[in-house]
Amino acid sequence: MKESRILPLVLVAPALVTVLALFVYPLGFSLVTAFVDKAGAVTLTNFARAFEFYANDILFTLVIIALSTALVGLLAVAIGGYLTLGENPAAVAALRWLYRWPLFIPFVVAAQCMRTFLAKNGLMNNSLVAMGLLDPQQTAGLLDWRGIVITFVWKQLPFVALLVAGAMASLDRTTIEAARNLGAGRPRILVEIVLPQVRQTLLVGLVLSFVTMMSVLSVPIMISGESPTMITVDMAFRINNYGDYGTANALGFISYALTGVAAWFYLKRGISGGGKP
């Protein structure tokens, strides 16, 4: 009897130790050291320094992530809606095949691809010039906040679209067909019938995307070298240039708080709705 109880613990132990050592301990250590100075005394100096030097970057991060999350949501609904309601089999099949590609590409690779694609003499502008749609003198790069948003949206869209499209595909099509028989168009069916039934799934995808994008370093540091920049770049700068883990962890705590607000919003909606769509 004891062996049957011990065996599951033995099997789970390696994964549990890994999670504790690589995730739980660093998280706890960073939260504690955000409130401690180099002498070990409790202080709020790290937060004062973080807001003094990086208040604009904190606001910039929130705006960029919020804008990217909103665009991901809108485009995911559009893609899922067309996959569910589209009447052109070839177009639906092509979209289903194409939209998943970025899902398997790491953020660092996506950032490098976008550096090449969005530069002033990059693939996008060169293609437009070759097609005669743009004059060489009119080309302009998008390696700034716009490039960060484009990269985030391109990378996270397949993940949310996959969740939303799957939820839409599992719906009972009786109401959809009834609305069509009554003359409702596809946009109205999508907004008034389909979307309310999958909003919980959409919220899950958006919250996870918000948290994921908040933690990315490679995209802002590779796409844009301008100021303001994102919190993750500031954290890396404080550690690499000054060895200032206190301020870096204070910025990390602020990012935890921002993602916590997003999670709280989702949980509040889920609880108030009783878990129903």
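Between two forms, the rigid core is the largest collection of C-alphas that superpose within 1.5 Å. Residue numbers count along the first chain shown, from 1. Since this is a predicted model, take the numbers as computed values, not measurements. First, how it differs from the form predicted in complex with the partner chain.
- Once the rigid core is overlaid between these two forms, residue 17 counts among the residues whose Cα shifts by 2 Å or more.
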The other form holds:
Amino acid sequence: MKESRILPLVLVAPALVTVLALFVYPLGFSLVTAFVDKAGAVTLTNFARAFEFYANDILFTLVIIALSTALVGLLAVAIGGYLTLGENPAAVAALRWLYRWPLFIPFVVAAQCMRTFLAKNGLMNNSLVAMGLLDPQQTAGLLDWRGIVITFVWKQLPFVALLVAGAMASLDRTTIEAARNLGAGRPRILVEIVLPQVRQTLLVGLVLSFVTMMSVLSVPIMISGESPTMITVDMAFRINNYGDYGTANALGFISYALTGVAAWFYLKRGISGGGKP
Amino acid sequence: MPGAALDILRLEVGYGSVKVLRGIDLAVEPGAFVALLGASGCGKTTLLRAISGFVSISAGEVLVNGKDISAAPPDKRGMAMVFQSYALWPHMTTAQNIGYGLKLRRMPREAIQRRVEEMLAMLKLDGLGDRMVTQLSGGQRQRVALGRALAINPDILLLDEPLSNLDARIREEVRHEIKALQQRLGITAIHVTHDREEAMVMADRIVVMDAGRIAQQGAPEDVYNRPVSAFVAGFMGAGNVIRLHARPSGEGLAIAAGPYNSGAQVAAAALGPGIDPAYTGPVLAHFRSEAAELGAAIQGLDDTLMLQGQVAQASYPGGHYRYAVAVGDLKVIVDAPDRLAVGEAVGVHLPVKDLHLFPDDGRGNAPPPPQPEQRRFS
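Next block: the form predicted in complex with the partner chain, after the form predicted alone:
First the chain shown before, then all remaining chains and molecules of the complex.
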């Protein structure tokens, strides 16, 4: 009897220890550090400094991530919609084969690729000039907030599109045929019949995508390190240049708060969906 | 508004190299109720989907009121379909489901509301307009699906086994309701089913399909009483098959006496379309279990064929007894009012007018009995 009570604990212990040591402890530590000064006294000066220096960057981060999330959602629905409703088998097969590739490319590599692609004399502009679509004098680099958004969307789109296309594929096809039969065109079917039925999956994909993008450091650093920039860059800067863990952790706390709102949406959906992820 | 005329000319459909429909010709007059009847895989659902535009055709034409619509996409054909799974939109209420087709036709909101109320009343769904369709029972969902299709006043109503998911009692009720509605509204209806009785009760015309072709079409009584082939006879319920020998005699066919059967004379008038009165050779005789009578194993009248057999199995399905009677190596099913013991020697008396005779081409003893279709994959 005694053995059967200990055994489950033994089995769960490695996972529990890993989570406690590598996740709960550092998280708790950084949260606490955000509220104490170097002498160990409780204070809000870290937050005051974070807002004083980086209010613009916080807003910039939020706008970039929100815009990227919105674009990811829009394009994921378009891809999923074409995969589900497309009538050209060759085009559907080509899209199905192509759209997942960025999933396998790390953020840092994606950012590096985008640097060479989006720069003033990058591959994109050179190609446009070579095709005669752009005058060499008119070329402009996109290595600023636009580059960050493009990279985020390029990298996160396959993940959300994968979830959304999967949900669309598992819909009862006859619900789509019934709408067509009554006279609905394909764009209308996508918006009025398909999308409402996969709304929850899309929301989950976007929340997870939002949280992932909030935590990326390589992309803003490599695409556009100049001000304004994202708060992950500011955190790295405070630590690397000043050893200022207090302000960095205050920025971290703000980032938790932002992702916390997204997580709240996710959990709320999880509860209403009967605990499914 | 009267329904539209539908004409199908030399229609062929294939999935890859497999031909599913092999030259279908069918003319449906306005306001008719036609049932496409056949076993699983015979092509009846494919034919319906080709008419609605969900399956592209490889040859032939589909004409509505004389106009070729073969190349039109499903949303431009003006037909309304009721699906086997109902295909209701789970994120909409009953009223939204019924009114969707009207919304697509840009009807004003008040007019949609009026029409939806009208449909709800007609289909006895009053008060359920605001309920989500996921909260409705099977029978109610079926009515919503029908209401959604009828709301747009379609010229042609396509019904893809719409009753197969209902329980038996509700199914009988809904059969009559659909038929009555179709007659009242004068819509042309094409109904796919594997259920013979359902087709007989609902349709003005039955089209029996087999292996991508029309095996026979005609009024229900015609197809039931005068099947043109052994397949149709078997599918229409004449599932008992015995092998006999026939030769011309007088104005009909004489059936020779065999080791287990008496001889009999079949008048030319009693011969169905499946056999020539001048035919000589082996024949397959199909008959229904309720056509035969059980009695003493003695030779009866000239217009009655008698089979000598032995009761092999007995059951009571209700109202009468059902016996499997062994006749030589064969077994035939016969319904009779009296109780008999297993092993008892009996005579199976068959009025020759109830025999459906077909030349025996040696391909086999009997067509496969019709199986109820559980699920359709297409």
